[in-house]
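Only one chain comes next, encoded as structure tokens, the form predicted on its own.
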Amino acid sequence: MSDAPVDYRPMWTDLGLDLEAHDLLLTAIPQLYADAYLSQQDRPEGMAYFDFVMSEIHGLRIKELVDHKAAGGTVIGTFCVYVPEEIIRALGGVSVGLCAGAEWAYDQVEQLLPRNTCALIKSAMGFKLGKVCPYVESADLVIGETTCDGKKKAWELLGEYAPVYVMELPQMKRPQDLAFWREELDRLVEKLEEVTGNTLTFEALQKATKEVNDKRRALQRLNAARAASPAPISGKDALLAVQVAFYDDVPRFTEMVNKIADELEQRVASGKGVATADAPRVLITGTPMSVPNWKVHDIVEKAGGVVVAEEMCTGSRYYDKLVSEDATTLEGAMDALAVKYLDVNCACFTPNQGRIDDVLRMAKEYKADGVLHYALQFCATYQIEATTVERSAQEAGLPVLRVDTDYSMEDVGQLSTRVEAFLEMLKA
């Protein structure tokens, strides 16, 4: 972690980035990060690692990817937690998340997509069309998935600008759906073997499964500490850890998160927190939040609350379930992957009682005083399912605030007012 400045512009040029537009992006993100993160008091010392990662978000990590490709490896871009990182790693690839959390090049995007498309899809397309994302430009293959109608059709258009492979995700969880999903993983392996030039072996998949499970275990430790009162880490910092998990080096990330978990466990033992013990505790559930989307967490915690858990893909859905490591054959290891990944409770499934159960269980485990349901505008699956989540939470005695928003900052004032009133209600 040298302090010497590195000129990454030749690398960005080689990747085909629009340097002028990219400079604007790299001017904006540090300002957003400093306002949301560096202004916090009593942060765990271990979060300095994530400060460094964010300072090098398009620098050192991209160089690592470029070096990996130069050594004969591949980079695989993904948009969803349903794409098994274990298979990618076992075939010599590096998996990087491509979802974006900021409005970019919407003037270009809206020539292809309707204006009333969810912000996640528009942002992902915008970062590609605007040529400002070195992760997507580094990718040898981009893997999409059929978690919503908007994504399905957007991937067709994205395929005109990048090599795209689409996984078909079943929308129910019956035995025949699991069987279909298992076959879909075989089709993914076939495609990735073609792209990487490698053949999947049991030994490689077993090793990769252990590595990715270890990453999940580290995040489980970090998040388990948040059940304490006072909370030893802010919701913003816990969210950042999961966001970075999508693209950081796996062994290094696991090591650093375990160090933070050690620190948090010491904080819990000594009663040290980032908020007072009587701060309203909020569980956030809903659509994923990609870098640099920290808006709702920032509003809640600057208003005096503390976010203690996230039931979302940039939260518990990413790390709470492990892949069984008991398999003794390649077929068995693939079966274990299929079972684990189909057990993620996205709102694209019907019925989706598992998500309701997770929200209620987590609210109890993390001693949440209330639930904030977060949905991106025009994300029909989550906006509609919010009714069921709200009803079930209220029946369990949990107040609920529903927030539908996008990546802009135009509604921050209005949202702040609503959140402040919600937190006052939780205090009463």
Second form
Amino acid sequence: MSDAPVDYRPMWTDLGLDLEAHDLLLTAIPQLYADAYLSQQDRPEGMAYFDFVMSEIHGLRIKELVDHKAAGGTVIGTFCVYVPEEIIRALGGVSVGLCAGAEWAYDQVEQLLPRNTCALIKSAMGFKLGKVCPYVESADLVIGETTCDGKKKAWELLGEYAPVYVMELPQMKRPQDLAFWREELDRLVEKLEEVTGNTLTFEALQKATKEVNDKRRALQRLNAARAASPAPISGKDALLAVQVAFYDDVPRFTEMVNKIADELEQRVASGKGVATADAPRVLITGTPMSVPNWKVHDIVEKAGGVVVAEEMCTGSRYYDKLVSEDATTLEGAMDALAVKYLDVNCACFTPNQGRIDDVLRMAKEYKADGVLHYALQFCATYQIEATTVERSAQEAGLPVLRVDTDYSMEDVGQLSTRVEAFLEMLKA
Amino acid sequence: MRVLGLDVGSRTVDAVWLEDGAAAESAVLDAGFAPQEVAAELVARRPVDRVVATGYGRHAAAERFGADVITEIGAYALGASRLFPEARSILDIGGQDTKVILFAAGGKVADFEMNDKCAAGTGRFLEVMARAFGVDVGEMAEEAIAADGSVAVSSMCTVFAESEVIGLLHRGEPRARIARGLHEAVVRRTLSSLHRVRARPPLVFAGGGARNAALVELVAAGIGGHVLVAPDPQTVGALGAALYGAALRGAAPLHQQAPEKEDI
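Follow the form predicted on its own with the form predicted together with the partner chain, if you could.
Below: every chain and molecule of the assembly, starting with the one above.
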């Protein structure tokens, strides 16, 4: 963390970024960040780490990846929580979540994809076509998955621009689906062994499993503190921690998040919070939010509410379940991975009662006053499942606000009115 | 206590002055291109102890006049509940948005729905269509009422519907039947919102849309019952904002109890 400014431009040029476009992006993100994050009062001191990470999001972290590659390592890009990071790490790779949280190069994207494609897919494609994501440019392999029709067809097109490997995810969770998924993990190992030149060993996989579990445990601690009233950390800050978990150095991230968790536990003990005790507490459930998509959290918290939990892939689905560390053989360790990863409750599964149960359980644990269902427009699975979520939450006495949106800012005015009215309703 | 409730909307700026809980005066002014200037004119009109702003420009008004704020949703529920204490739902068709609100006795919001970022199903939709006819909204509504039937207009997108309407005119469809079809399209969309929030009668119709006799007739037919039209429908939000302001200082309690009825 030296004070002298580092010139990353030669590195970005080597990676093949479009420097002019990239400069634009690097002007926009700090503004968004300052407006959403730095304007907050009473943030935990430990969040300074994330301020630093965000200021170096395309700098220092990329330098680390480039150095890692120079030392013979690989970088593997992913889009989804179903891709086991443990396998990537055990084979000497670094797993990075790819850029997909802002509208970028849509003019180019819409030459390939229909306009009514969800923002996540369009954005992922846009960052690649616009050559502004150093993560995807660093990646030796990009792993896609078949979690929806839009993604699985988009990967075919993305494959023309980047080395893409697609994992097939089952759509049900029966024993035969688990068996299939277990085999699919073997196929992933085979592919990653080919790309990394390394062979998967039990010891390396156990070590990686332990490290990634520790990362999840740290996030569990941080999030557990949010059950307190007043909430010791904003929803925005907690969301950021999970967003960064996708691409930061694992042991360093774990250490920093544990420090924040220590601080939050002290805050809870002394009754210190970021919002008043009567601020309406909102649980957000739905589709993932990648950096710099802080839109809905920002609206809720600027309107006087506090987000206390996220039932989403950039939330509890990322950290709430651990991989069993009890295996004694490589086979056993792979079995444990298969079981854990198939247990994530995405709307791409049918039925998906587990998600409903999680929403209701979390609403209770985090003392939520209401549920905000967040779905990206054109995401059929989540938009349809919203009906079930809404019905179940209302039956449990929880008011629900359904928000279908995208990464643009054009609906912020309308959305703010709806969110404010929802908070008025929760307060009354 | 004197309270001014201001509804700074996209098409009009509406005001209600309350004195010791009773409405003393109201006003509806065209928002023009500078709604905050129009609001300033209203603020200067009478001395008040407190200003409460609602509507699209509520936050700007809060900053400028030191007003308290309440959303349109909360304000309309309070206003409707004052005008019709037995009412349990409100439909507001405004210039740029349409909302339906289900509320308990005293105007406590239980659920609501609001259109998103497009003009489908709003007053603006009918304005654009009237322009395609070369008449004003009132004339178009009269034609719709007098029509001997209707032509289905399938597109709810304001832009596509305009092309559809022009196409229908070219095909020689009578204007009155198209006009009725357009009003039916707006009402159809509204009714599905009413069903989604499980709106209960009696239903209050407010906002500029409530001045449109064709919409009133079709909404009543759609819910199979009577619609309570606010006497001064554009000021319901401003009235609610003023009532909210009066209650903030410990005046009359906002929420009172009354029996519930079945879904619409």
